[in-house]
Structures are given as structure tokens and as C-alpha cells.
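So this first bit is one chain, no partners, the form predicted alone, shown in C-alpha cells.
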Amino acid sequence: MAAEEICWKCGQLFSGHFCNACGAIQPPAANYFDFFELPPHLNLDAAELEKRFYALSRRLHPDVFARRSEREQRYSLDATAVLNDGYRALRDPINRAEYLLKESGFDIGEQKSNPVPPELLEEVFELNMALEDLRSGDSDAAPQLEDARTKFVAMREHIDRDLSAKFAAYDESESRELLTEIRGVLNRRRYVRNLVNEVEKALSGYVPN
């Protein structure tokens, strides 16, 4: 449930993208969460996501508001670049995970060192020596760098399973500990994202003889 505000226009109670007593606009909130009035939560329902999405953007256009005040035809455009913005981020899974973790305080930005988890090491030493032979001609790895994917692919999909249990398991307690495990696991999922990207990308400049 939004949060009760003060009208910009009639001074009267409201909550919500629009005053109860005179109709008008109000200011959009920034929180993507409260924009779309869900709870802030990692699970959300993508259709009834998908459905608020559709129904604000039919009444928060600024075509509706052409005609308005030059405040009230801000706060459309303000409220469509949220609505926009906020759609994207709340309907994939890990942008939302991201989003709410930036939200809660946490850094999510690229590490600088971006270290090898310590369980990847052996496999990203193997991986790097065969991207090598296969920049310099080796025909060779390709095959290995095949399994490679497949392996890599593999443990992003197990990740994914591990993060659909924390998100559930979150979304009950809102623990802030679970918060920290959640960005642990998301840091390994984006450098397992990477190294799938890499092989993926030298694999597709690979022309067999």
C-alpha cells in the first residue's frame, strides 16, 4: 500500500499516481516498488507486473496531459521515464535482484580485480590456455572450448536454481543476511555469465578448416 501524501494542488490526502479529491497528477515516486504498488519483494507475478505496466502507461501518457498545466505535463513525462525504467528493471529476475540489493544499501557495481572464484580456478586456468590455442590457429580447442560452454551453461542454470530458492526464502523473512548471500551468488552468476560470453564470442569467429 502506498504511502499517504499531501496534494500538490488541493492540499488533500491521497496516495497513489493521482489525488482522490481533484484528479490531478502528482509527482511519481522514485522507488520502482512503490511505483508500481508491489511489495519489495524478489518473486513478483510477471503478469500482474505486466498488466500494472500496460494500465499506467494508458493513463500516466502525456498525450492524456496535453492539454493540462505545464506542471502536470512534467510530472507525465517524469512518470512514463520511471514506468519505463522500472518495468525493465522489476520484470527480469536478476535486475530486480540488483535493484532491490542497490536499494537496500549493497554495491553491486563490477568489481575493479573481478578475482576468479576459488572453486573456478583450475577450469578458468584450462579455459584461458585453450582461448589462447584457438587465437593462434589451434584448431584444436575448439571441441574443448564446446565442452566448456556446456559446462559453464551448465553451472548458470544450477546458480539460478540456487537463487530462486533465496529469493523465495528472502521474500518471507526480508532477511538482510539473505541479502548478503543473494549478492555473493549473484557476483559468481555475472562472472559465469562472462566466461560464457567469452566462449561464446570466440566461438563464433572460429572457422573450422
Contents of the next structure:
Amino acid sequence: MAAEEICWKCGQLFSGHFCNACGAIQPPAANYFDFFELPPHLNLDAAELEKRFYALSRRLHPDVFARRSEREQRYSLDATAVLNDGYRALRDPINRAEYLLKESGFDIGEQKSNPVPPELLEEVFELNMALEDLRSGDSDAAPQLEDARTKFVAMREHIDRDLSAKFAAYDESESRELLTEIRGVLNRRRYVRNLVNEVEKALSGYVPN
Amino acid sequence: MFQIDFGESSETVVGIDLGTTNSLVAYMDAATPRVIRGEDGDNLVPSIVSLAPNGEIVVGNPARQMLIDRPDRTVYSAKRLMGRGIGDVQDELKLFPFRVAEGSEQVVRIQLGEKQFTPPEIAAFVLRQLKKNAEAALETQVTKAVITVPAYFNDAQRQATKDAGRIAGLEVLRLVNEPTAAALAYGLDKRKKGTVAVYDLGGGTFDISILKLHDGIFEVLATNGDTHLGGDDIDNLLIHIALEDIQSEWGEDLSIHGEAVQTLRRAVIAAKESLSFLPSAQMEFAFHGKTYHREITRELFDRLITGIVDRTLGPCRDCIRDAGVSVEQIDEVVLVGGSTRIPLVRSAVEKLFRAKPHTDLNPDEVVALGAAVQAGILSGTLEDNLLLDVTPLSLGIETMGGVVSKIIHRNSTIPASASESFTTSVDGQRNVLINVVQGERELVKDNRPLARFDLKDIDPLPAGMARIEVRFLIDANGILNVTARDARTGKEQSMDVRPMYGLTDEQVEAMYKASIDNAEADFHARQLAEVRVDADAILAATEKARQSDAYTDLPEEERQAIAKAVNELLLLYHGQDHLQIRSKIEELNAATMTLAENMMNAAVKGALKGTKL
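Now that you have shown the form predicted alone, what about the form predicted together with its partner chain?
Below is the entire complex, every chain and molecule, led by the chain shown above.
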């Protein structure tokens, strides 16, 4: 939770978005969990998050500060940007996990540098062949790709169930080892998601005669 | 302790719909938004600007006639050119009689007679007229405004609109997206919760937005559109057909005659408008003694414009998908913009959204009314309402190989921000160049360049050691702000900003000053007119008094003093110095003092006599 700080306006101690003593808006907390005053958990109550988002929007939005000092307008703009950025990051479970990993000092791998997960090597090889065939006009590859899509979508669902369990375990223990595991699963998920996207793109571009 | 509001003022903030075809101004009358009419009683000010041969700027309805009489000195639909360079507007130039002057690479310059104006200056003339109308109606000075823009306007187009406000002497408190403004006007006293689609087809732009209403919060979920699609396109299509007809009938190509095309445009618009409620319309056109006549049935009209109407459906589908809702979840559809009066447009919308669209509010006025509501929110008079809008286009930076790395995705709620860390690639490197673009495409060249930021005077360090944190922030107006900080020292990093399109702050300031000079000229003309009215009054009164007995009874030198004062006033009457005229009025007033008193006494005596009777 946010630490106590000194109000820029009245010099009193405060914590949160506004000074308890004089009510002045304060520079925003940088961490999204702190900002929303929520525990840094991977499973969040979506309804509670939304409720806080609306409530904070009403209090922090630049519209509310249109007639205030320049400094207050600046804090309002900064705070609302963090509010919106944070809401985007926390509302989606995958984005939320990636954010928490990044905040915990993990390097979130860019998809381009992702190596093929070893257990997928053979299937990816076959998939690439089929994609190549379809692109070069061989419609026989289409059913094979349909199968591949079904398989990868199922794989992604399996990964999501695994993630969900790991998220809950992390929220209990807050163990760093679990975060390392989660990072591995997220990389795998991203890889599978890209495969699904690629197959879908190829299939939607292909029109059967 | 109690809270103190600083700088609170009760000054009226107006809401302005700066449209391609028409513009309007509205304000909050207590809790109700109202459109302010001009002196001519019209709620709309046509967005037409003309430079009269005497150098005077004519705006709105009076400029409409100039469009036909002096097309070379008149411009309309200039909103299509806002925030664009000459490279962007080639298609427009084929269809619109814009006369583009030299040096239009970064900002288009329009030739009106012997002068040149940028689109923000043209827009500023329209804004100034709206400001004047508001000041006359509200009997107070107006310096603050909320101005609406198409939701799909990019950064440069938004900045150009803000510049126009500045040039017109208006502080633009907020730019609001047109469909969102419409939702605000509709939703004020309507449903508390629900999902609403706003379909806005105006003169030159098309927007679709999907909003979630939540106890007074208007949250835009997604927006899409086309900044070059609207009623103008229908007009151009019909004009094109008529011109071809005429060429085959008369053997004459009229497309090169500005005057003929503008007359034809009027005929086409009249036919289009009556087809909204009649099964067929007559298109009549006369030029140089020849006449052209053609009947257009609704059926033919529908067939002709199907392509244009269909172009709005793709963005609608994309918008529904991006909003993450299904068609069934959309509770209401609101129609905005004059072009939504067209029956084919209505039926297409009804079919797509499977709901009968709302049309309770005048589609021409609803955006201005919404702008006034937002003005009310900013003034603190409407505390329960809040608008959460999104950025219509993704923001990206150029990475290796001319590929775009998106840092703020489209449909992100604004204000939105992203921080990126930059470093050097060569030992001792002092500058890093960041190329920022807007758009959805993978490659830099396929997107719209927004600006180049040159981080300069970086401490010379081995390659990769410098760390500059750059923060990109899209504000509530949808305009990008960039700040940079040296992460090692925490010091603010200096940089040069080169917007790819648009005016520099210095240019805007110069235009504002020039417009003040013009405003002073206007002011002077008004003072002169006023003092002449006073002079007329006193001259007429003196002339009448000279017929009276009281005048004959005056001593000779007083009568001579009056004659002298009259002559001196008449001599200066047509001069340009209102102060001199004013002083001569005072002198004549003084010279006729005794005369006036005597006449008054005589009148009182007469009246007293009357009571005796």
C-alpha cells in the first residue's frame, strides 16, 4: 500500500490520491496495484476493479480540475493517465501477470526472440509445412490446418487452466519460484497464441473452391 | 479545513460544433443546452468564408451567395484540409475547388483572391463569427470554448482545430469527439445504464462510436470512422453525373466553370434534400441561357449512393468487434449529422444494428448541444456526468528496419501514456532521433508521421550506457505530449520537436496577433458607425430646432455658434477619427444648450397652459 508522504500544498502527511488534511490532489503512485489500493495479486475481483476505476475517474479526471491551478491540473492529468493505463493492465489476467512479472524484476521476453518450446518442435515443423503448402495453393493442406487449429486452441485452454491454478498458488505464497514458472508458461502461451493467429490468418485468407 | 477553489469564474463556456458544412454554437441555460442563433435567426452558420473585394471577411449565410458570385474568393468544406499537407489532399483537390497556393507541404495554404489562408485561419473566421453570435446573445464576453472534432481525427487534425480556436481568441478548454458529444446530449436525462452506438455521418466525415453508460459516466468502448466520407461525397457524385449529362446534351464541359459547378452544387443539394422525404425530385439548372433538367427517383438515388453508404458499414463492424460487444448487446443507436436524414442511410443502420435508430434530437444540432453539456461539466455545473473517451488511432515509434512498435493502442481510454527507454548505439553519441507515427499498419511508411523528437545534448558516454526515459502522453483532447528525462541524472532531457504537419506555435501566435489587429479594425469600424449614429441624431434634432420660435429668439452670436458647430461636425463626419467626431458632437451639444433649455421651457409652459383648459 502507498506509503505516507508530505502534501505539496499544506505540508501535512498523507497517503492516497488526496491529502487528508487539505484535500489537494497528489502526484500519482507509479505502481498500479498501489494506485488502485489493491493487493499485488494475480487473481483480482474484476467487479471490484471496475468499481474502483469508475470511482477514481470521477475524482481524478481532468474535467474535474478544469478550474483549478496549473499544478493540480498536471497532477490530475498524470493521475488519470496512470488510472487508465493501470486499468488496462490489470483488467486482463494475462496483461496483469506480465505487469506483475515486470514489476518484480523479470524480463518479459519479446515474442520475436522466443525460442520454440522443445516439446512443440515437431508439431511446429509440420504446421509450417502445411502453412507453406496452403500458401502455395495446395488446398489439401486446409483440413490439416483445421486440425492444427483445434489442437492449438485446446492447448491454449489447457495452458490457461494451468495459469489460473498457478495464479491462485502465487497469491497464497507470493513465492518467486512460482513467478519464474509463470513466466515460462506465459512464454509458451504467447507462442501458442501466435500459432493460432497464424493458422487463422492463413485459413481466413484461403477461400475453398 | 475547507477546500478553496482557485481561479473559479462564472464566465460562460460555450460549446462549438465546427462542422464541414455548418457550424453551431450552444451554451448551458441552467441545466438545458441551447443552440444560439445568429443575427439572421439561423441556428446554423454555414462553414463558408469569403474575402470580399473590399478586403472584408464574410462568413456564413452572406458568404453562400459569394460562393456563386465569386468562387475565386470563397472557400467551403475547408475542414477537409485541417491538419493536412498537400500530399494528403490530392484526392480532395480533384473534387473540391480549393485553390492551393505555393508552399503547402506542411500546411495547405488556400488562395482567396489576393490573399492566402491556412485551414486553421479559415476555421478561425467561422469560430469568430460563432463567438460574436454568442456574445451578442448572451450579452457578455466569450473567451472559452469546448470544440468538437470527428472522433477519427488524428493528432495533427486535432492540433489544427485547437490552433483555430487560439487564432479566433478562444481558449479551447477541451476537444470533444463529435459522436461522444452527441451521446452526451442524448444521454443526459435518459437511461442510466446500457450500451449505445452513435452513427455520425456529416458533410465530410464519418464516425461510429460505441459507448457504455454507467450512472452518468459515458465510457467510449471503441471508435472507428473515415475522416473523408460524408454528404459532400454524395453531392460530388451527383454533380459528376450531371456534368456528364450536360456535356452530352450541350456539348460543353462545364467542370472548368467554378460558377457553373457551384450553381449545380446548389441544385444537386436541393434535390438530395428533398429526396429524403419525397419519392422523386427535380434537378434544375440554368447557365448562360441554357437549362438542364432531370428527374431523380428515390430508387435511382439509392442505387447511386449505395457504394457510399456501404463504406460506413465496415468501420461499424470493426467498431462493434473492438468494443467487445455483440450486436444484440447494443441497446440503442443514435443518428447524428445531416446525412443521416437520407432514408437509405437509416435503413442500412437499422439493418446492421437490428434496432430502430433514435432521431428525437435535430441531427444538425445534437453535437453542438453535447459540446455545451461538456462545457457545463468543465464549468462544474454538471457534476454527475463524466466523459471517458478513447484515442482512435494507435501511437507507435519507428524501430529497426522501418517497423512500427505500437506503444499506445487505439481505443485506449485517454489520458493514456507509455514510457520508453532509449539509448545510444555509438560511443559518444549526443543525439537520438525518435520518429512517432499514428496508425495501425506494420511499417512506418504506411502510417501517418506525427512528429520527430530529437533528444539532444546527451552526455557523451560509451554506446548503450545512456538511458533516456521518454514519456508519451495522450491528453484528454487526444493530443500527444512528450517529455524526456535522463534516467541516470534524473534531469529533464532537452529535445527538439518537429511536427510533420501543422503550424508552429510561433505561427499560431502571429496569426492570433494579426487577427487581433483585424479585430481592432472591426472595433474601430464599429465605433465609427456608432459615433455617426449619434451625430445623425444630434444633427437631425438641431435641424428641427432651427425651425422653432425658440431658435429665432436666440441672440445672433448663439445662432452663429450653432451654425459653426454644425458645419464643423459635418466636415469631420466622413473622416476616420471617431474621437474627433465625438468632440464635435460635444461642441454642438454645448452650443445648443440654451436653445434646448428654451425649447423645454416653452414646452413646459405650453403644457401648463394645456392643464388650465
